[in-house]
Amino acid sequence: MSDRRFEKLLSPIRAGVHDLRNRVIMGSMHTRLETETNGIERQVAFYRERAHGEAAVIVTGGFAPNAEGMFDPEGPRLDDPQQALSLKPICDAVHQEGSLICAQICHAGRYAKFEGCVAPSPIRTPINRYSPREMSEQDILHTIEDFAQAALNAQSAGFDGVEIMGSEGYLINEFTVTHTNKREDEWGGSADNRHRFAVEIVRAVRDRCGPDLLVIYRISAADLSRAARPPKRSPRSPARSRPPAPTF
């Protein structure tokens, strides 16, 4: 690829101790290949082909840091060190093609589709039949530890980094948004308190895994929660005239 329009995009860059052959990242996709027969082999073929396309960094679909964080009972997890090692062939295949690979760690929070899902506050999402249990202080501390251990398990399996899923309304995002966090302790209320969970997870991952692991934190540009949307005008209400657009 020699198109000068993309010269900067396709040029190498260094991230920590890692040399990236360009600045292209393949974002996470939930393929569900892990639930198929010969799931590892299927994932090896899938990610090898993407690495062959020369994306510098590939991000996997989401792995839960613990049982409560799974999307459903069949969802993949990273809390078992031995099970994590079974993913090593995926990392090896991507490395053979010259790319790096990061494991996404995602806690589904109130979107987990089973009884016993958890959230910062017991507020059910309209698209899930199950109401979440409000996390205790001990639950929160254990979950932070679980994120750190999942990252270490990924590192031991050969992943070059992790992507911490702090967006799309999953557990970490649920802590940061007032619509889903009604807590009155140190994990809710002020902006600093609502972001404490995310900050402590990133800190724990870095402390556990050292400076060489790539750490990506994924954040939403907009939360798109129902409370953040402007109210709909009643059909009986007369339409208001709009002010003229400002001229700059």
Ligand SMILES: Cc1cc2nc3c(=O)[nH]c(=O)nc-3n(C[C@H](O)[C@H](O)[C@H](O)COP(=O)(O)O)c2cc1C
Second form
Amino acid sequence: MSDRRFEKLLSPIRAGVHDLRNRVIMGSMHTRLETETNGIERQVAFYRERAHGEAAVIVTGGFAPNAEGMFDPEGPRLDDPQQALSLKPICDAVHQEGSLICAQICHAGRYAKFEGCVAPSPIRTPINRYSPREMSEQDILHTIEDFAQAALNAQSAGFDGVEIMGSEGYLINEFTVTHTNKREDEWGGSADNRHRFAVEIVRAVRDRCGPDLLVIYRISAADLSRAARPPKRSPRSPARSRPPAPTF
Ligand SMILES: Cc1cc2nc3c(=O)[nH]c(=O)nc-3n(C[C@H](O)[C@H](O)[C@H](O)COP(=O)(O)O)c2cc1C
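Switch from the form predicted alone to the form predicted together with the named molecule and give that structure.
Let's see the whole complex now, leading with the same chain.
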């Protein structure tokens, strides 16, 4: 590509110790190819093709940092170092094409489609029939540790970086938003408290993996979730006012 309109976009840039061939990043997309026969080979072909198209950084679909964080019981995980190593051919293929690759780490939180999913507060989402269990302080500390370990596993497998999924209503986002975080301990309430989980995860990943790992943090520009509906009113109760507009 050599269009002057995109000169800046297509020019190289340095990020930490990494040279990016341009400023184009392919966003995260979970393909479910890992559930198919020859899943690794298929993913190698998929990501090699994207790198051949010259995206400087490719972000994989979300990997859970632990069992509770999977989207569904078949979802991909990064908590087992050996299993993570099986992803090395994907990294090698992308590197051969001159691009970098980051593994997305996404904890599904209350969106996980199984009994025993977890969230900062026990508030079910309308798009899931399973109600989450409220995380204990121990759960929170373990999960931070699991993010750090998942990042290290990715790094050992050859990934240049990780993307921490902090948006779209998944676990980290559930901590930051008041509608889904009703905690009264140091992980809820004030903005600082609601963001503590995210900050501690980024800190733990950086501490565990060192300065060379690219760390991307995905954030929602707007949180469009509504507060949980109030209970149905009885015929005698006074008329209800309009539901509050979503807060941003
Ligand atoms: C099939 C599919 C899978 C996706 N998987 C992920 C994912 O694993 N993690 C993530 O952060 N976003 C995921 N997304 C969201 C995309 O990153 C992107 O935000 C979304 O497609 C909107 O961008 P677009 O308007 O360019 O399509 C997925 C989107 C699609 C269509």
